[in-house]
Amino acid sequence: MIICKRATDLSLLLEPLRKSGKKIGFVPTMGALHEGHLSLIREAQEESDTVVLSIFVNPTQFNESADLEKYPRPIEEDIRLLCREKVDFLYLPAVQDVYQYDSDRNFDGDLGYLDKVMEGAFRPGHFKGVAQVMHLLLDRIRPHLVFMGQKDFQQLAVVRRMMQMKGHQTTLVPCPTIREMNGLAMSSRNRLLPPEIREKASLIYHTLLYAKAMQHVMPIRELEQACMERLNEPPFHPEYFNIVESSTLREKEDWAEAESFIACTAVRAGAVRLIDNMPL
């Protein structure tokens, strides 16, 4: 595996591969890698000739400085894992390499409705940071395919919108959510959970299953409220449980108003914030 800390070096190495017709797959991460990330790598290896993975803890998408500071960064462990998985290139930049100019920190596009609901409502500015860093990464790496997990369903919608707005030719490949044995969606933040809370966090998965089972049985708003009540069990504090149209993330008043729905939730587990979703 070749490690590049500068985008210019990575670009020089990728250009001959691109010219020779090799398909480049890209997996963007913030590190603290787990089986969910490995599933993205394996999917990228299946569909690409060369795999680039980035590890960059993006400061512009954190609303709380404490959250940024405590975000896990086991870089040596991550590198060993990537070598084992035979990743071709690791892009490991400093903040100054990603945000080379002051203007690089500001996304100049309108994300419309997508950054104002659910995560957007609780983390104002978060998705502007996500959209900007993904724009910069795609602009510099120029992959044919980019692989991202469906656990961050709203983020996928934001990135898809950004790619359309900015004219990126990369194809976005959504990949399934990978779960722990108890159903908890795999996340780098799970490392921060005490073992007893990590086990009890299966409550989130079981609440999503309940929503799936009760689709069309209960009215949408009543089902959302019932799920909020199920999640409000110490030490868990739900921020939202929204059932929205899958394609637009817009709320509907009746099940007949859309072809498909997705349930999305965010829950505070002590000091750790967890998100999850489930197609209905």
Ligand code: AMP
The other form holds:
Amino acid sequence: MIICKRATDLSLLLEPLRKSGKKIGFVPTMGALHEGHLSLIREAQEESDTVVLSIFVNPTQFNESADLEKYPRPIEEDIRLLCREKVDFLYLPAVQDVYQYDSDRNFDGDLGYLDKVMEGAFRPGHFKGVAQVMHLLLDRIRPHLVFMGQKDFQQLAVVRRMMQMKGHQTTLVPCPTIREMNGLAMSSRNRLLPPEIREKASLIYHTLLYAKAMQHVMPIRELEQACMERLNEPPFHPEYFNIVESSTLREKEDWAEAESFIACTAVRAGAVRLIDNMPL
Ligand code: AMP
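Right, the form predicted on its own is done; let's see the coordinates for the form predicted together with the ligand.
Full assembly next; the chain just shown is listed first.
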């Protein structure tokens, strides 16, 4: 695996591959890699000739400085894993390589409704940070395909919108959520949970399954309320449980008003914030 700390070096290495017709697949991450990330790598390897993975803990998408500080960074472990998985290139930049000028930090587009609900409402500025870093990464790496997880369903919608706005030629490939044995969605933040809370956090998965089982049975708002109550079990504290139209993320009053719905939730477990979702 070739490790590049500078985007300019990476571009120089990718250019001849691109010219010779190789398909470049890209997996953006913040590191602390787990099976969820590995599933994206494997999908990228299936569908592309060369795989680039980035590890960059993007400061502009953190709305709480404590969250940024305690974000796990086991870089040596990650590199060993990536070598084992035979990833071709690791882009491992310092903050200055991604944001060369102060103006690089700001996203100049309007994410509209996507930035105002659920994660957008609870994490002000988060999606602008995501949109901007993804814009810069796609601009510099120019992959044919980018692989991202449905675990971050709203993020996928934001990146899709950003790519349309900025005219990126890359195809976005959504990949399914990988879960731990107890149903908890894999996440780098799971490492921060004490073992007994990590075990109990299957409550989130079971609540999503409950929502799936009760769709069309209960009115939408009542079902959301019932799920909030189920999640309100110490040490867990739900921030939201929303059932929205999958394609627009808009709330509907009645099940007949949309073809498909998705349940999305964010739950705090002490200082750790967990998100998950399930198509209904
Ligand atoms: P992160 O390192 O958390 O920013 O995640 C990097 C990529 O991995 C994003 O596209 C995530 O949606 C994806 N991802 C994170 N957790 C999972 C999971 N449990 N299953 C599938 N993809 C995931």
